Amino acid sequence: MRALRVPVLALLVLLVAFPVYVTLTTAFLSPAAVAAGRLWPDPREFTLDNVHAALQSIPLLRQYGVSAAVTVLQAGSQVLLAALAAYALVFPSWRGRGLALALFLATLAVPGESTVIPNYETVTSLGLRDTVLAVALPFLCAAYPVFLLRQAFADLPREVWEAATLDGAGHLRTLVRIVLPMARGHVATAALWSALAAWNGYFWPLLITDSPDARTVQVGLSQLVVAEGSTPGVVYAGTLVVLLPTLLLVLCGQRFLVRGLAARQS
(Lines of atoms letter the chains of each structure in order from A and count residues from 1; the text may use other names and numbers.)
(Lines give C-alpha, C1' and ligand atoms only; values in the text may rest on other atoms or scores of the structure.)
Protein backbone atom coordinates (compact mmCIF):
# COMPACT_ATOMS: atom_id res chain seq x y z
CA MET A 1 0.00 0.00 0.00
CA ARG A 2 2.87 2.34 0.82
CA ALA A 3 4.22 1.87 -2.69
CA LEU A 4 0.94 3.17 -4.09
CA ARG A 5 0.96 6.28 -1.94
CA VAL A 6 3.25 8.38 -4.14
CA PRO A 7 1.52 7.69 -7.46
CA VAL A 8 -1.92 8.21 -5.91
CA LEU A 9 -0.81 11.47 -4.31
CA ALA A 10 0.79 12.56 -7.59
CA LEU A 11 -2.48 11.87 -9.41
CA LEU A 12 -4.43 13.86 -6.85
CA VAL A 13 -2.02 16.77 -7.14
CA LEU A 14 -2.37 16.64 -10.92
CA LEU A 15 -6.16 16.68 -10.65
CA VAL A 16 -6.03 19.82 -8.52
CA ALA A 17 -3.14 21.52 -10.29
CA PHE A 18 -4.25 21.03 -13.90
CA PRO A 19 -7.30 23.34 -13.83
CA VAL A 20 -5.19 25.95 -12.03
CA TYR A 21 -2.51 25.61 -14.72
CA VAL A 22 -5.08 25.99 -17.51
CA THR A 23 -6.55 29.05 -15.78
CA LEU A 24 -3.12 30.60 -15.39
CA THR A 25 -2.03 30.03 -18.97
CA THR A 26 -5.36 31.00 -20.55
CA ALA A 27 -5.48 34.21 -18.54
CA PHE A 28 -2.21 35.36 -20.08
CA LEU A 29 -2.70 34.25 -23.69
CA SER A 30 -4.14 36.14 -26.63
CA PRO A 31 -7.42 34.81 -28.13
CA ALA A 32 -5.46 33.42 -31.08
CA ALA A 33 -3.08 31.53 -28.80
CA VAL A 34 -6.00 30.20 -26.75
CA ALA A 35 -7.70 28.99 -29.93
CA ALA A 36 -4.51 27.18 -30.96
CA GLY A 37 -5.11 24.99 -27.91
CA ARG A 38 -1.47 24.21 -27.10
CA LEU A 39 -0.89 22.62 -23.70
CA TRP A 40 2.58 24.19 -23.44
CA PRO A 41 2.35 27.62 -25.06
CA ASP A 42 5.39 29.51 -26.22
CA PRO A 43 6.39 32.01 -23.46
CA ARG A 44 6.57 34.69 -26.17
CA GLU A 45 2.79 34.35 -26.60
CA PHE A 46 2.05 35.54 -23.06
CA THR A 47 0.40 38.94 -22.64
CA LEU A 48 -1.17 41.08 -19.93
CA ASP A 49 -3.93 42.26 -22.29
CA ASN A 50 -6.59 40.05 -20.73
CA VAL A 51 -5.94 41.29 -17.21
CA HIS A 52 -6.02 44.83 -18.52
CA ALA A 53 -9.30 44.19 -20.38
CA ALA A 54 -10.88 42.59 -17.29
CA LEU A 55 -9.90 45.53 -15.10
CA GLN A 56 -11.19 47.97 -17.73
CA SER A 57 -14.54 46.21 -18.16
CA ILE A 58 -15.74 46.41 -14.58
CA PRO A 59 -14.80 48.33 -11.41
CA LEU A 60 -12.99 45.28 -10.05
CA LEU A 61 -10.88 47.15 -7.54
CA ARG A 62 -13.85 48.95 -5.99
CA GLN A 63 -15.76 45.67 -5.90
CA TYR A 64 -12.76 44.04 -4.29
CA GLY A 65 -13.17 46.50 -1.44
CA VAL A 66 -16.87 45.68 -1.11
CA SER A 67 -16.12 41.95 -1.09
CA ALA A 68 -13.44 42.41 1.54
CA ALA A 69 -15.77 44.48 3.74
CA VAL A 70 -18.59 41.96 3.39
CA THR A 71 -16.23 39.06 4.09
CA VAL A 72 -14.77 40.63 7.24
CA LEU A 73 -18.20 41.69 8.52
CA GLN A 74 -19.89 38.42 7.75
CA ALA A 75 -17.13 36.06 8.90
CA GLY A 76 -16.35 38.13 11.99
CA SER A 77 -19.97 38.29 13.03
CA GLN A 78 -20.57 34.61 12.36
CA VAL A 79 -17.58 33.51 14.43
CA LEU A 80 -18.38 35.88 17.27
CA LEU A 81 -22.03 34.88 17.49
CA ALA A 82 -21.16 31.22 17.00
CA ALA A 83 -18.65 31.34 19.86
CA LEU A 84 -21.21 32.93 22.18
CA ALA A 85 -23.93 30.47 21.16
CA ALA A 86 -21.65 27.44 21.37
CA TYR A 87 -20.45 28.48 24.84
CA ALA A 88 -24.04 28.81 26.02
CA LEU A 89 -24.91 25.43 24.55
CA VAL A 90 -22.00 23.62 26.20
CA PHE A 91 -20.98 25.03 29.56
CA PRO A 92 -23.80 26.55 31.62
CA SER A 93 -26.59 24.11 32.44
CA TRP A 94 -30.03 25.39 31.58
CA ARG A 95 -33.39 23.96 30.69
CA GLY A 96 -34.05 23.59 26.98
CA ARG A 97 -30.39 23.46 25.96
CA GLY A 98 -30.92 20.31 23.91
CA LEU A 99 -33.95 21.80 22.20
CA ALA A 100 -31.99 24.97 21.33
CA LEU A 101 -29.23 22.87 19.76
CA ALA A 102 -31.82 20.91 17.79
CA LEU A 103 -33.32 24.16 16.51
CA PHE A 104 -29.89 25.37 15.38
CA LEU A 105 -29.28 22.08 13.59
CA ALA A 106 -32.74 22.13 12.03
CA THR A 107 -31.93 25.37 10.22
CA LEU A 108 -29.15 23.52 8.38
CA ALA A 109 -31.86 21.53 6.61
CA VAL A 110 -33.68 24.62 5.32
CA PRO A 111 -32.82 25.15 1.62
CA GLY A 112 -31.20 28.52 1.02
CA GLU A 113 -33.59 29.11 -1.90
CA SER A 114 -36.60 29.23 0.38
CA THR A 115 -35.20 32.12 2.38
CA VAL A 116 -34.27 34.34 -0.57
CA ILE A 117 -37.63 36.05 -1.07
CA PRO A 118 -38.38 36.64 2.65
CA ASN A 119 -34.86 38.04 3.10
CA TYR A 120 -35.31 40.27 0.05
CA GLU A 121 -38.57 41.66 1.40
CA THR A 122 -37.19 42.15 4.90
CA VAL A 123 -34.05 43.95 3.78
CA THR A 124 -36.07 46.06 1.32
CA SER A 125 -38.57 47.03 4.02
CA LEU A 126 -35.66 48.16 6.21
CA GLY A 127 -34.64 50.52 3.43
CA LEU A 128 -31.26 48.87 3.08
CA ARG A 129 -31.44 47.60 -0.51
CA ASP A 130 -28.44 48.45 -2.63
CA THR A 131 -26.10 48.87 0.34
CA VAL A 132 -23.01 46.96 1.37
CA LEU A 133 -24.63 46.20 4.73
CA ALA A 134 -27.57 44.54 2.97
CA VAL A 135 -25.21 42.08 1.32
CA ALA A 136 -24.00 40.79 4.68
CA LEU A 137 -27.11 41.31 6.81
CA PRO A 138 -28.94 37.98 6.36
CA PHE A 139 -25.71 36.06 6.92
CA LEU A 140 -24.42 37.65 10.12
CA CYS A 141 -25.30 34.45 11.94
CA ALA A 142 -25.09 30.91 10.62
CA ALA A 143 -25.85 27.51 12.09
CA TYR A 144 -22.83 25.59 10.86
CA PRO A 145 -20.15 27.55 12.78
CA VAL A 146 -22.34 27.23 15.87
CA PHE A 147 -22.43 23.49 15.41
CA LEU A 148 -18.70 23.31 14.70
CA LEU A 149 -17.70 25.32 17.76
CA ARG A 150 -20.26 23.55 19.94
CA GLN A 151 -18.61 20.23 19.08
CA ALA A 152 -15.16 21.70 19.73
CA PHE A 153 -16.15 23.20 23.08
CA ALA A 154 -17.84 19.94 24.12
CA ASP A 155 -14.52 18.13 23.61
CA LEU A 156 -12.69 20.46 26.01
CA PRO A 157 -12.17 19.20 29.57
CA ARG A 158 -15.08 20.49 31.61
CA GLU A 159 -12.78 20.73 34.62
CA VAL A 160 -11.07 23.72 33.05
CA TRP A 161 -14.37 25.60 32.87
CA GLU A 162 -15.21 24.59 36.44
CA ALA A 163 -11.81 25.75 37.66
CA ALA A 164 -12.26 29.08 35.92
CA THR A 165 -15.70 29.48 37.48
CA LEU A 166 -14.33 28.66 40.94
CA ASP A 167 -11.63 31.25 40.39
CA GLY A 168 -14.36 33.80 39.85
CA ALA A 169 -14.03 34.28 36.10
CA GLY A 170 -17.23 35.41 34.40
CA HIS A 171 -18.65 33.73 31.29
CA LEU A 172 -17.21 36.25 28.85
CA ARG A 173 -13.77 36.15 30.45
CA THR A 174 -13.82 32.34 30.49
CA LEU A 175 -14.82 32.25 26.83
CA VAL A 176 -12.21 34.73 25.66
CA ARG A 177 -9.28 33.79 27.88
CA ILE A 178 -9.75 30.04 28.32
CA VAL A 179 -12.15 28.41 25.87
CA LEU A 180 -11.35 30.17 22.60
CA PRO A 181 -7.56 29.78 22.82
CA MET A 182 -7.99 26.08 23.53
CA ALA A 183 -10.26 25.67 20.50
CA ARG A 184 -8.35 27.97 18.18
CA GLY A 185 -8.04 25.34 15.44
CA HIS A 186 -11.80 25.03 15.20
CA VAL A 187 -12.26 28.78 15.48
CA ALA A 188 -9.90 29.19 12.53
CA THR A 189 -11.82 26.54 10.61
CA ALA A 190 -15.11 28.33 11.30
CA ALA A 191 -13.61 31.67 10.28
CA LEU A 192 -12.20 30.22 7.06
CA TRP A 193 -15.46 28.53 6.20
CA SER A 194 -17.40 31.73 6.79
CA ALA A 195 -14.91 33.89 4.91
CA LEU A 196 -14.84 31.62 1.85
CA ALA A 197 -18.64 31.45 1.74
CA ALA A 198 -18.87 35.24 2.05
CA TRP A 199 -16.24 35.89 -0.63
CA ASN A 200 -17.79 33.41 -3.05
CA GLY A 201 -21.39 34.54 -2.55
CA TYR A 202 -23.03 35.49 -5.84
CA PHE A 203 -26.78 35.38 -6.03
CA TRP A 204 -27.75 37.31 -2.91
CA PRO A 205 -25.30 40.18 -3.58
CA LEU A 206 -26.66 40.38 -7.13
CA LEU A 207 -30.26 40.34 -5.99
CA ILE A 208 -30.02 42.95 -3.27
CA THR A 209 -27.79 45.48 -5.05
CA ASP A 210 -28.17 47.57 -8.18
CA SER A 211 -25.22 49.96 -8.26
CA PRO A 212 -21.83 48.72 -9.43
CA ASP A 213 -20.28 50.39 -6.38
CA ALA A 214 -22.33 48.30 -3.92
CA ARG A 215 -21.63 45.04 -5.66
CA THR A 216 -19.15 42.32 -4.83
CA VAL A 217 -16.37 41.16 -7.08
CA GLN A 218 -18.17 37.90 -7.92
CA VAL A 219 -21.07 39.86 -9.43
CA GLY A 220 -18.60 41.98 -11.38
CA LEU A 221 -16.87 38.87 -12.67
CA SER A 222 -20.11 37.55 -14.15
CA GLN A 223 -20.25 40.63 -16.36
CA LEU A 224 -17.25 39.30 -18.28
CA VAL A 225 -19.22 36.25 -19.37
CA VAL A 226 -21.31 36.91 -22.44
CA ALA A 227 -24.23 34.70 -23.40
CA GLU A 228 -23.32 34.58 -27.07
CA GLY A 229 -19.55 34.27 -27.18
CA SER A 230 -17.15 35.23 -24.39
CA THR A 231 -13.43 35.88 -24.70
CA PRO A 232 -12.02 33.02 -22.61
CA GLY A 233 -8.75 34.82 -21.82
CA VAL A 234 -10.54 37.81 -20.28
CA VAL A 235 -12.90 35.60 -18.29
CA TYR A 236 -9.98 33.53 -16.96
CA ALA A 237 -7.99 36.65 -16.16
CA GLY A 238 -10.91 38.03 -14.17
CA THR A 239 -11.35 34.67 -12.48
CA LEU A 240 -7.70 34.62 -11.52
CA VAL A 241 -7.86 38.11 -10.03
CA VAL A 242 -10.94 37.16 -8.02
CA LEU A 243 -9.52 33.78 -7.04
CA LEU A 244 -6.25 35.04 -5.60
CA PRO A 245 -7.50 36.09 -2.14
CA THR A 246 -9.35 32.80 -1.79
CA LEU A 247 -6.25 30.80 -2.66
CA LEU A 248 -4.13 32.87 -0.28
CA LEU A 249 -6.69 32.46 2.47
CA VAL A 250 -6.76 28.70 2.07
CA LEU A 251 -2.97 28.40 1.82
CA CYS A 252 -2.29 30.59 4.86
CA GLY A 253 -5.23 29.24 6.83
CA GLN A 254 -4.34 25.66 6.10
CA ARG A 255 -0.97 26.05 7.76
CA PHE A 256 -2.60 27.61 10.80
CA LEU A 257 -5.24 24.91 10.91
CA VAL A 258 -2.69 22.10 10.82
CA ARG A 259 -0.73 23.75 13.65
CA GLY A 260 -3.86 24.18 15.70
CA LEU A 261 -4.89 20.58 15.24
CA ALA A 262 -1.38 19.30 15.98
CA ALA A 263 -1.26 21.38 19.17
CA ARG A 264 -4.49 19.80 20.35
CA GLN A 265 -3.29 16.30 19.63
CA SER A 266 -0.09 16.81 21.55
Partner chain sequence: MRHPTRRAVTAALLAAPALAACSSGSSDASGAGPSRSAPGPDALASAGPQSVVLWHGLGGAAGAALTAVLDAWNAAPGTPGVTVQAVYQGNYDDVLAKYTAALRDGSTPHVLLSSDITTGFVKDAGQTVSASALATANPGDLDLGALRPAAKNYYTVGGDLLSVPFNTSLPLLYANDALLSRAGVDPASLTTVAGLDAAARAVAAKVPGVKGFCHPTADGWWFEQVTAAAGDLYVTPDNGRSGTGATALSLGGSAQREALELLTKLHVDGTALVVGTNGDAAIQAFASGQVALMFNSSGAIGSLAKTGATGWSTHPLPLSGPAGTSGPLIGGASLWVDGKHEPAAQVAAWKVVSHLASAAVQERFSQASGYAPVNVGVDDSPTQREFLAKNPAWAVAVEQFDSAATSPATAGALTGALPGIRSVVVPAMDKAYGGDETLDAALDEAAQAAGTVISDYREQAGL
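Form predicted together with the partner chain already given; the form predicted alone follows:
What comes next is one chain alone, with no partners or other molecules.
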Protein backbone atom coordinates (compact mmCIF):
# COMPACT_ATOMS: atom_id res chain seq x y z
CA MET A 1 0.00 0.00 0.00
CA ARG A 2 2.87 2.38 0.76
CA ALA A 3 4.21 1.91 -2.78
CA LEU A 4 0.89 3.18 -4.15
CA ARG A 5 0.78 6.20 -1.88
CA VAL A 6 3.03 8.44 -4.02
CA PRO A 7 1.28 7.68 -7.36
CA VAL A 8 -2.15 8.16 -5.76
CA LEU A 9 -1.10 11.47 -4.20
CA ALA A 10 0.43 12.59 -7.50
CA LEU A 11 -2.81 11.76 -9.30
CA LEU A 12 -4.84 13.72 -6.73
CA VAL A 13 -2.53 16.73 -7.08
CA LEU A 14 -2.89 16.55 -10.85
CA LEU A 15 -6.69 16.40 -10.60
CA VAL A 16 -6.69 19.51 -8.39
CA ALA A 17 -4.00 21.43 -10.27
CA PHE A 18 -5.30 20.88 -13.81
CA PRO A 19 -8.51 22.97 -13.45
CA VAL A 20 -6.41 25.73 -11.83
CA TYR A 21 -3.98 25.62 -14.76
CA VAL A 22 -6.84 25.80 -17.30
CA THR A 23 -8.34 28.77 -15.42
CA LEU A 24 -5.02 30.64 -15.32
CA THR A 25 -4.17 30.09 -18.96
CA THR A 26 -7.66 30.79 -20.30
CA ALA A 27 -7.96 33.99 -18.25
CA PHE A 28 -4.93 35.50 -19.96
CA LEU A 29 -5.41 34.27 -23.53
CA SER A 30 -7.05 36.08 -26.43
CA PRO A 31 -10.35 34.64 -27.78
CA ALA A 32 -8.54 33.28 -30.84
CA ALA A 33 -5.96 31.48 -28.69
CA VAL A 34 -8.73 30.03 -26.48
CA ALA A 35 -10.59 28.81 -29.56
CA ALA A 36 -7.41 27.05 -30.77
CA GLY A 37 -7.65 24.80 -27.70
CA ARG A 38 -3.92 24.25 -27.26
CA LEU A 39 -2.91 22.72 -23.92
CA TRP A 40 0.44 24.59 -23.91
CA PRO A 41 -0.18 28.00 -25.53
CA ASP A 42 2.56 30.30 -26.81
CA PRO A 43 3.61 32.78 -24.07
CA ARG A 44 3.36 35.58 -26.67
CA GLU A 45 -0.43 35.01 -26.80
CA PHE A 46 -0.97 36.03 -23.19
CA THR A 47 -2.80 39.34 -22.63
CA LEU A 48 -4.54 41.33 -19.88
CA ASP A 49 -7.48 42.24 -22.14
CA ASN A 50 -9.77 39.69 -20.48
CA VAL A 51 -9.16 41.14 -17.01
CA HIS A 52 -9.86 44.63 -18.34
CA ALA A 53 -13.07 43.43 -20.06
CA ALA A 54 -14.26 41.70 -16.86
CA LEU A 55 -13.73 44.88 -14.82
CA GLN A 56 -15.63 46.91 -17.43
CA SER A 57 -18.53 44.47 -17.83
CA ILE A 58 -19.83 44.68 -14.23
CA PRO A 59 -19.06 46.99 -11.26
CA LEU A 60 -16.55 44.45 -9.95
CA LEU A 61 -14.46 46.91 -7.92
CA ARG A 62 -17.58 48.29 -6.20
CA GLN A 63 -18.74 44.75 -5.44
CA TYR A 64 -15.25 43.98 -4.14
CA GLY A 65 -15.75 46.76 -1.60
CA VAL A 66 -19.15 45.37 -0.61
CA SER A 67 -17.71 41.87 -0.13
CA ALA A 68 -14.78 43.24 1.88
CA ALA A 69 -17.13 45.23 4.16
CA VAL A 70 -19.41 42.23 4.67
CA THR A 71 -16.44 39.95 5.36
CA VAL A 72 -14.87 42.27 7.95
CA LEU A 73 -18.20 42.96 9.67
CA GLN A 74 -19.34 39.35 9.68
CA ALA A 75 -16.05 37.70 10.65
CA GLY A 76 -15.23 40.32 13.29
CA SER A 77 -18.65 40.00 14.90
CA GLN A 78 -18.62 36.21 14.82
CA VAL A 79 -15.19 35.96 16.47
CA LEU A 80 -16.01 38.59 19.10
CA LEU A 81 -19.34 37.01 20.07
CA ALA A 82 -17.86 33.50 19.90
CA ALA A 83 -15.05 34.48 22.29
CA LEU A 84 -17.51 35.96 24.79
CA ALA A 85 -19.86 32.96 24.55
CA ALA A 86 -17.06 30.40 24.77
CA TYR A 87 -15.61 32.11 27.83
CA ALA A 88 -19.02 32.06 29.52
CA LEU A 89 -19.47 28.38 28.65
CA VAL A 90 -16.09 27.30 30.07
CA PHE A 91 -14.87 29.35 33.03
CA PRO A 92 -17.63 30.82 35.23
CA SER A 93 -19.88 28.28 36.92
CA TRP A 94 -23.58 29.07 36.47
CA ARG A 95 -26.81 27.13 36.37
CA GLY A 96 -27.89 26.06 32.90
CA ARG A 97 -24.41 26.17 31.34
CA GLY A 98 -24.72 22.61 30.03
CA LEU A 99 -28.14 23.34 28.56
CA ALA A 100 -26.83 26.47 26.85
CA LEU A 101 -23.99 24.47 25.29
CA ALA A 102 -26.46 21.82 24.11
CA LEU A 103 -28.60 24.52 22.48
CA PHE A 104 -25.53 25.95 20.70
CA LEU A 105 -24.62 22.49 19.41
CA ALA A 106 -28.23 21.85 18.34
CA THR A 107 -28.13 24.88 16.05
CA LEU A 108 -25.35 23.18 14.07
CA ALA A 109 -27.91 20.63 12.91
CA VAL A 110 -30.39 23.26 11.69
CA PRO A 111 -30.24 23.65 7.87
CA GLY A 112 -29.46 27.18 6.83
CA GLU A 113 -32.27 27.10 4.26
CA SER A 114 -34.88 26.81 7.04
CA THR A 115 -33.98 30.29 8.33
CA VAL A 116 -34.05 32.09 4.99
CA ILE A 117 -37.72 33.19 5.04
CA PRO A 118 -37.70 34.43 8.70
CA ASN A 119 -34.46 36.30 8.05
CA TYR A 120 -35.84 37.80 4.84
CA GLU A 121 -39.02 39.03 6.56
CA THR A 122 -37.05 40.43 9.52
CA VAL A 123 -34.52 42.31 7.40
CA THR A 124 -37.24 43.64 5.09
CA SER A 125 -39.38 44.82 8.01
CA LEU A 126 -36.37 46.75 9.34
CA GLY A 127 -36.09 48.60 6.02
CA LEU A 128 -32.59 47.25 5.37
CA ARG A 129 -33.25 45.39 2.13
CA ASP A 130 -30.73 46.07 -0.65
CA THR A 131 -28.06 47.34 1.75
CA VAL A 132 -24.64 46.09 2.81
CA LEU A 133 -25.86 45.67 6.40
CA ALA A 134 -28.70 43.43 5.19
CA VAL A 135 -26.16 41.03 3.66
CA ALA A 136 -24.21 40.64 6.93
CA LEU A 137 -26.94 41.02 9.58
CA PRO A 138 -28.26 37.40 9.81
CA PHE A 139 -24.70 36.05 10.13
CA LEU A 140 -23.21 38.26 12.82
CA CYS A 141 -23.20 35.23 15.12
CA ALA A 142 -22.51 31.59 14.21
CA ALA A 143 -22.47 28.39 16.23
CA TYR A 144 -19.31 26.83 14.78
CA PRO A 145 -16.84 29.51 15.98
CA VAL A 146 -18.47 29.27 19.42
CA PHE A 147 -17.95 25.51 19.44
CA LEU A 148 -14.35 25.85 18.17
CA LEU A 149 -13.34 28.44 20.78
CA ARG A 150 -15.21 26.64 23.54
CA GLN A 151 -13.16 23.50 22.86
CA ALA A 152 -9.95 25.57 22.79
CA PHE A 153 -10.75 27.37 26.05
CA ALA A 154 -11.66 24.05 27.72
CA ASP A 155 -8.14 22.76 26.98
CA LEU A 156 -6.48 25.69 28.78
CA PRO A 157 -5.29 25.13 32.38
CA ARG A 158 -8.09 26.24 34.68
CA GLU A 159 -5.48 27.24 37.26
CA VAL A 160 -4.59 30.22 35.05
CA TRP A 161 -8.17 31.52 35.21
CA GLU A 162 -8.33 30.89 38.97
CA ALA A 163 -5.04 32.76 39.51
CA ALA A 164 -6.31 35.73 37.48
CA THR A 165 -9.51 35.75 39.55
CA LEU A 166 -7.53 35.73 42.81
CA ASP A 167 -5.47 38.67 41.49
CA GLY A 168 -8.68 40.64 41.05
CA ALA A 169 -8.88 40.53 37.25
CA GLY A 170 -12.41 40.85 35.88
CA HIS A 171 -13.89 38.55 33.27
CA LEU A 172 -13.27 40.92 30.36
CA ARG A 173 -9.65 41.55 31.36
CA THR A 174 -9.04 37.83 31.88
CA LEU A 175 -10.51 37.07 28.46
CA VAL A 176 -8.55 39.75 26.58
CA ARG A 177 -5.21 39.63 28.41
CA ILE A 178 -4.92 35.91 29.26
CA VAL A 179 -7.37 33.56 27.54
CA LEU A 180 -7.33 34.93 23.98
CA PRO A 181 -3.50 35.15 23.71
CA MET A 182 -3.20 31.55 24.92
CA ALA A 183 -5.74 30.40 22.31
CA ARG A 184 -4.66 32.71 19.47
CA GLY A 185 -4.21 29.81 17.03
CA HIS A 186 -7.84 28.80 17.43
CA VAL A 187 -8.96 32.42 17.29
CA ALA A 188 -7.13 32.79 13.97
CA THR A 189 -8.74 29.59 12.75
CA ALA A 190 -12.21 30.85 13.69
CA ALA A 191 -11.53 34.19 11.99
CA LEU A 192 -10.29 32.46 8.84
CA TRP A 193 -13.31 30.16 8.73
CA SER A 194 -15.72 33.07 9.23
CA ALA A 195 -13.98 35.22 6.60
CA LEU A 196 -14.04 32.48 3.98
CA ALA A 197 -17.72 31.75 4.66
CA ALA A 198 -18.59 35.45 4.40
CA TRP A 199 -16.61 36.03 1.19
CA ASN A 200 -18.03 32.95 -0.56
CA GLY A 201 -21.67 33.55 0.42
CA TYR A 202 -23.95 33.60 -2.62
CA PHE A 203 -27.61 32.71 -2.04
CA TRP A 204 -28.44 35.23 0.70
CA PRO A 205 -26.70 38.23 -0.99
CA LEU A 206 -28.54 37.34 -4.22
CA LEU A 207 -31.89 37.18 -2.41
CA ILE A 208 -31.67 40.31 -0.26
CA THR A 209 -30.15 42.73 -2.81
CA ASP A 210 -31.48 44.14 -6.07
CA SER A 211 -29.04 46.80 -7.28
CA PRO A 212 -25.60 45.80 -8.66
CA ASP A 213 -23.88 48.30 -6.32
CA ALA A 214 -25.19 46.48 -3.21
CA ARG A 215 -24.28 42.99 -4.37
CA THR A 216 -21.16 40.99 -3.56
CA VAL A 217 -18.56 39.74 -6.03
CA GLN A 218 -19.98 36.22 -5.94
CA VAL A 219 -23.31 37.52 -7.26
CA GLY A 220 -21.44 39.80 -9.65
CA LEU A 221 -19.59 36.78 -11.01
CA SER A 222 -22.89 35.12 -11.94
CA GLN A 223 -23.88 38.35 -13.73
CA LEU A 224 -20.58 38.21 -15.58
CA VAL A 225 -21.30 34.64 -16.72
CA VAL A 226 -24.67 35.76 -18.12
CA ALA A 227 -23.20 38.85 -19.82
CA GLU A 228 -19.97 37.30 -21.16
CA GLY A 229 -20.88 33.61 -21.45
CA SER A 230 -19.75 33.53 -25.09
CA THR A 231 -16.21 34.71 -24.21
CA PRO A 232 -14.71 32.15 -21.79
CA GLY A 233 -11.54 34.17 -21.33
CA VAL A 234 -13.45 37.08 -19.75
CA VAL A 235 -15.43 34.74 -17.48
CA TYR A 236 -12.26 32.95 -16.35
CA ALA A 237 -10.53 36.26 -15.75
CA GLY A 238 -13.43 37.43 -13.57
CA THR A 239 -13.38 34.12 -11.71
CA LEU A 240 -9.67 34.51 -11.05
CA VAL A 241 -10.11 38.06 -9.76
CA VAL A 242 -12.90 36.93 -7.41
CA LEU A 243 -10.91 33.92 -6.17
CA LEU A 244 -7.73 35.90 -5.47
CA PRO A 245 -8.68 37.11 -1.93
CA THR A 246 -9.76 33.59 -0.97
CA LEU A 247 -6.44 32.14 -2.09
CA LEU A 248 -4.51 34.84 -0.24
CA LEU A 249 -6.52 34.21 2.94
CA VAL A 250 -5.80 30.49 2.83
CA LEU A 251 -2.11 30.96 2.04
CA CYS A 252 -1.57 33.63 4.72
CA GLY A 253 -3.68 31.82 7.35
CA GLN A 254 -2.48 28.30 6.61
CA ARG A 255 0.03 28.36 9.47
CA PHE A 256 -2.61 29.37 12.02
CA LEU A 257 -5.12 26.92 10.58
CA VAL A 258 -2.75 23.94 10.80
CA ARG A 259 -1.55 24.97 14.26
CA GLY A 260 -5.10 25.30 15.55
CA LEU A 261 -6.15 21.90 14.22
CA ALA A 262 -2.93 20.24 15.41
CA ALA A 263 -3.30 21.72 18.89
CA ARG A 264 -6.81 20.32 19.12
CA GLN A 265 -5.72 16.83 18.05
CA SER A 266 -2.74 16.63 20.44
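This structure is a prediction, so every number in the text was calculated from the model and none was measured. Positions refer to the first chain, counted from 1. Under this definition, the rigid core comprises the largest set of C-alpha atoms superposing within 1.5 Å between the forms.
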So that I can tell if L24 moves, could you say whether its C-alpha shifts by at least 2 Å between the two forms after the core superposition? no
For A10, state whether the C-alpha moves by 2 Å or more between the two forms after rigid core superposition. yes
